[in-house]
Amino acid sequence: MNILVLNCGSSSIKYQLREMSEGSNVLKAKGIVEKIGLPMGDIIYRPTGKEQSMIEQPIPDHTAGMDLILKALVNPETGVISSLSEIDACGHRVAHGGEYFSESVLVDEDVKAKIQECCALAPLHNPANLNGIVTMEKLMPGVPQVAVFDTSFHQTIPEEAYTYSIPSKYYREDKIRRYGFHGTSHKYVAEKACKYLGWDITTKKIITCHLGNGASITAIKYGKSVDTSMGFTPVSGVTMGTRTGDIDAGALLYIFEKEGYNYKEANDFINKKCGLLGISEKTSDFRDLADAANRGDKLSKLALKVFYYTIKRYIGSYAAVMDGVDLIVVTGGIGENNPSVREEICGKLSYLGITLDGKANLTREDRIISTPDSKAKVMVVATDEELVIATDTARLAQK
């Protein structure tokens, strides 16, 4: 089967084409429709095996984005397929299920009200994502579409875990609680770990530590999720590129008076002006915080120690919520490819029995990081979150 991954974003789309069978799939192209909606948009277009293109053209809207990805990939000279109807299935990623969803759904009528609904929950992401969902329907009329959520993995986490100290007739009436994100990535490293390890997850307790620009730390318990760290929005938890993580909201409210901030002008704060960014006064690059560091800067320094912080003390709080672990799980831009990042969470666990290979932490490769003596393992995986799309689009497909 041939699967288009589709990502919306407000002004963006990003895609893969995956030709999925039993056991295995092949990525045949992949790339990235940018700058939507402004006045000179582009589209770069990688198939596999061929060169990379890039065309810059107005974009009007996701419509007219989602039609030159159907055009590259049928084109005759660089295309990977030669008609779209060899595609049997879209999947899509979507922020928000709100509690209507702990699994990928096949798309229908009341599938669309649902996330319709989850817009309010999540008003940067849900209504680009549904927006993806209707216009493929127009342009491949037929096909069979998927929704994959971010939070439903976490729909397992127990009362006490999700419910906020606030009053409770705003659950009952808005349905605030913690929901968590990235579910399908914390939900895609842990198995795959414990099939390389031949572990049962069944049995066994894991951490997943998602590191991007965007992060996440996931207590996994006998293979479901029982806690997380990003809440009701992507916003809280440890400190990230541009957003806050955990912070004392009275402080935001003393921000938001002294500098007169609308709501729109303080949703921009907390989620692109503070982390990494914030604190460093510099960049929420990590690799460019890491070198600015390296030369001496102290807020750059002082960033990448609030974040290693952040870090540990969500592992610490998943060991104490889980009474141990067996597992740590490193992913994620930043996680699988610093070996630095790795050594500094995760090398500095004793008290959890816990050392690591400094050698074996080298890789950049799915692999054991963790001495064959220490009382807890380490691992780096690397994530595929289109694959998880790819692979749940597939099987819902087939039915």
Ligand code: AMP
Contents of the next structure:
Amino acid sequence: MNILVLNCGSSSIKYQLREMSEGSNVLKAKGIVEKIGLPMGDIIYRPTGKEQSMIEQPIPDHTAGMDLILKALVNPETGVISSLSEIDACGHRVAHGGEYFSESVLVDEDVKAKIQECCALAPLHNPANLNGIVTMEKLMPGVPQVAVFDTSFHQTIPEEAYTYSIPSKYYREDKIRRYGFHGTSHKYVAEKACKYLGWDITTKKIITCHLGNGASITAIKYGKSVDTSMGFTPVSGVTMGTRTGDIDAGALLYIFEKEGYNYKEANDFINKKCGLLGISEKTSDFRDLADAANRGDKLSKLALKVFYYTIKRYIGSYAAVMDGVDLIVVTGGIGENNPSVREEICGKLSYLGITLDGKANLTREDRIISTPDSKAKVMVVATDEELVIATDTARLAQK
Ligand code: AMP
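Here we have the form predicted on its own; I need the corresponding form predicted in complex with the named molecule.
Shown next: the complete complex, the earlier chain at its head.
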């Protein structure tokens, strides 16, 4: 089955075409449409085994963007399929499923209405995700559409972990609570690690650390998410590239009043101006930050220290929440590529019975990086959220 995977943002569309068959999958093409709605947009198209291309042209809306993607896929010279009828289903990443969705679903009118309702919870992402679904329905009528939610894996979190200490009417009336994000990634890497170790996930306590530009930590007890560091929005938790992570709300009120920020400015501040970028006053990119720290830049060194510290604090608290831990999994652009990050966050966890294997830790592959006698294991596992979307889509579309 050929599955088109779409991740629609407000001004961009990331896409992949994957051929899914029993036990294997082939990436046929991937790319991104950018700057939708701006005077000049572009589409980058990377067919597997062929040359990459980029075309610049105005892309007024998502329909025009999707149209470009479909045309690229069937282009007689550089395309990877000969006609659109070879696309069997389309899987969409959807940021927020609220309390409605605890798993991926085939899209129908009711599903669309619920995603629409959740736009209030994720105003930056859900409208674009829904727009992607509606557009594909128009461009490819009759082709099954599947919604895969960032929040659904965390719907098992108990009420004491998802309830904020605010008047309960805000939960009753506005559904304000912890939801958590990166769910597809946390679930995927935990399951993949257990498969690798030959473990039954329903008997294990696992802490997954997704460390990318956005970062979150999840406690997975017996196969279910029981707590996660992101909350009502993806701003909370550990320090991120540009997001604050956990912060006293009073400190934000102080800054907003001092700067006279309106809602949009305040939202931009907590999402785009803080985190590693804010502390270092240099960059949100981990590699650049590590380079600056190596050159002796004091604020970059401090940003790194804060990043490591907030992660360790979550690991400790989740070990407490689950009364122990059998496995820590590290993933994401930073976690997968950077041995020193893993050394910093897992190197001194002897109270959890963890000893890192310095040599194994130099890996960039899926691998155990703790010593054989380490009581709890540590693993690096590459995440693949698009594969999860393609797999769920193929499964549901076949039904
Ligand atoms: P992600 O959001 O998962 O794509 O991760 C993006 C982050 O991973 C950025 O901060 C990058 O600097 C970082 N990153 C990507 N590749 C590497 C690498 N080879 N070494 C260190 N950090 C990396």
